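First, one chain by itself in structure tokens, the form predicted on its own.
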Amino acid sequence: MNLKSNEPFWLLKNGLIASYPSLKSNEECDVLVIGGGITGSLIAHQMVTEGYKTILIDKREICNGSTSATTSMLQYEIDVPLFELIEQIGEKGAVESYKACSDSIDTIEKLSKEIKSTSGFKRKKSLYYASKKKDVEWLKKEYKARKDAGFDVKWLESKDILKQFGFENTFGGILSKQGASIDAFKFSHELFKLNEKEGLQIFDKTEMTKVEYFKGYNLVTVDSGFEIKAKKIIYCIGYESKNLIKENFVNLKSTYAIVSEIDHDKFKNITNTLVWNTDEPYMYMRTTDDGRLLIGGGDEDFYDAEKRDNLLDKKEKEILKTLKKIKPDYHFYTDFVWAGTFGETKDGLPYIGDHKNFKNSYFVLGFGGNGITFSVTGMEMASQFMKGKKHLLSRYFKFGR
């Protein structure tokens, strides 16, 4: 009998938090947010806070897309190392992008306190360790780049990692002070409930089928035939933007994760630290707010959901093999194993801004391992866009860069 679940852990942990109606009438608004995940919840919160009449729609049930599958590791580190990003886009853009992610963690903490969230936000350090001896040289270069940029980092030798965390077979690593974790599924639902009370209209199982552009507004038709007249549209649809935008601007990846109860006696400081390594694809690890151990990795190109899900058993074995390298004597009893899809860009940066083919519209697409922190940056950027102002990061996050 197979007792492991192949459903995302957060869905089963939280159950059905809330349900919303589908659209059954014509509506008007200042801002139409398309996409009901963590990004949509943050952007809608910003719009409602600033007094815009806001409607949000999602073709699924709320938060049942990528937000239900995210591992919710909040890191300032971008998938492309800082020293490499500096070479790609220049020091100013690279450092400011990293700092924006760092500031986003502070913003989530502040917001979570303001709304009295029960989503388990927790401050954590972040350990980025070299899994191969050949990685040490460039990882030390990365350490210097972060240090020079003002980040609170410390270099640990392999013996230090063994002493502090009990991890064997590492070759040194970077310990960062800034990091956190959260239950993004629950946090998003909390934001939606809060803003619904403030006037946000939410419609799930409502899919956009057509957009017509007029001077000063857009007319959106949904699958039920009803229409929404919106002065601005903000698309928060993540990797599904690939179906909307014709150019090849993002690669889709499948990622895998497993969850189990944890033997705290065999782990040191794991509840206070995010862990990831220099493998390609990299392994990542964190604890959950209910005391479980979550490990992910095994990323590969996405082709279709069926093929992705058929690899669950194989990917589980791959992830556990990586764990065995640093914890040879630890037996991981898998309770949950699931897969998710995300977008990966060549520079590790999101796409936030307007697009020439979509009038009166903006996109907030937080790709890569920093989807949540990029979405928080998107709150500030969307606020500026709505006021007709420019943002420092727009040139680095724009389409066609």
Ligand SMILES: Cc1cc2nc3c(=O)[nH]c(=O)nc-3n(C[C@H](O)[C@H](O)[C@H](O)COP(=O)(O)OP(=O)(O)OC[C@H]3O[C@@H](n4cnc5c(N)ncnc54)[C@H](O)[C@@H]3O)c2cc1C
Contents of the next structure:
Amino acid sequence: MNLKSNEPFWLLKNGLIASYPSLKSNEECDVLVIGGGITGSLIAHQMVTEGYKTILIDKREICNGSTSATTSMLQYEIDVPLFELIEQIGEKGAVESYKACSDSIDTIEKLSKEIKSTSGFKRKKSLYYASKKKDVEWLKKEYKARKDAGFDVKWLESKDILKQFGFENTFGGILSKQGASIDAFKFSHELFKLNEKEGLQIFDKTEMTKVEYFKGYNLVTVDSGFEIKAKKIIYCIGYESKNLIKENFVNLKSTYAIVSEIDHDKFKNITNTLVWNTDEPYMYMRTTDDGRLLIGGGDEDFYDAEKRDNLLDKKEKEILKTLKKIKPDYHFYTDFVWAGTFGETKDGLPYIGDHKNFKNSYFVLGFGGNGITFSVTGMEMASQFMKGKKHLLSRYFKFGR
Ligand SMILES: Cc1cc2nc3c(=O)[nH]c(=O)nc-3n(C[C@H](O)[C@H](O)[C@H](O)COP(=O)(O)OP(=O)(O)OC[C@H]3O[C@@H](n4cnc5c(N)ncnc54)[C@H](O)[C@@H]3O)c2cc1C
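Please give the corresponding structure for the form predicted in complex with the named molecule, as opposed to the form predicted on its own shown earlier.
Entire complex below, previous chain first.
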């Protein structure tokens, strides 16, 4: 599967941070983590910290899947509004899912301090504004649901949004205290390097091609023919899980992002805020730690890579048109435009759990706009799986729900 177009910003900004050998011998381990993106880096970190002999493989270079294309906003807000999620799965599951994403932001902050990360983690507020008058009614309902659930939120009228952020033509919105942004590509690389020193064995350009199940272990064959005997497998293979799991559990789409030239002055009133709106598909933006404005959106309901990449120019214009509505005076000088595959689930929640067709195995698949925060929740869930325990969120994130 082709997961991204050329020129995703993080890959160009950071270059090839690290490269690892491919597998050239048969190996044994407690846990085999398949997939070396942000999810695999977090799960491997958890496993190594808990003392498991861990191997990680990736068929590409490390972090060259969706993790290089992400826009890395860290939000407690899920793509499905809280009040709607409550209607779909009940109050307990919905509020716990929102809280898990909120806790994940704290966990990433803690972890990035612990490892002395230079990946630009920055705490930010989050503004969710109504782009049409008709959206105000449900957005106020959403505001109330979040307030009732204990989240630190404020309702801003359009004049407050104009004053604080300089955005025209909005119809009010929710300002949340909890949010952050990071360079997930760099952060994952940092985690891999650190855990390699702690014993994690990393093999890139190593594709899992076959799994056989035996009593007490799995035998994984990779593309070069070598084998890994692993007591457990944790699949962190992102959107390519669609090729492995036969049932229809995620809709793959295409999404777009653009990044401006550096201009510390022009974007200063939103440096501390993530912004998204109620358009369908929604437009969202954040600044980067090197002083650029990053805007995403323009989602399309297909994932054909050629068709996706042919739309890059059109999507850039479309995204800039939306920006013009709220910032008519901005001139956005585009430096990079890229596209990526994106996964959407029926309830905006991830798939984290075991699957009846895969013995001794666990999946951590963080889909939607909260892919990264869900992957952080997956650390604790995978840890419970290794101990044979069920996590509180398992029933909401499981396959076949
Ligand atoms: C444009 C864009 C914007 C986004 N914005 C946000 C955002 O603001 N916030 C947010 O939280 N999320 C966002 N997301 C989603 C987020 O990027 C993803 O959830 C996240 O990157 C997924 O990471 P991952 O490690 O699970 O997958 P990946 O980074 O794709 O890693 C999976 C790895 O598995 C490997 N693999 C697959 N099959 C095999 C196999 N058989 N053998 C060996 N290796 C294999 C692949 O090579 C790949 O490297 C965005 C995504 C895109 C595309």
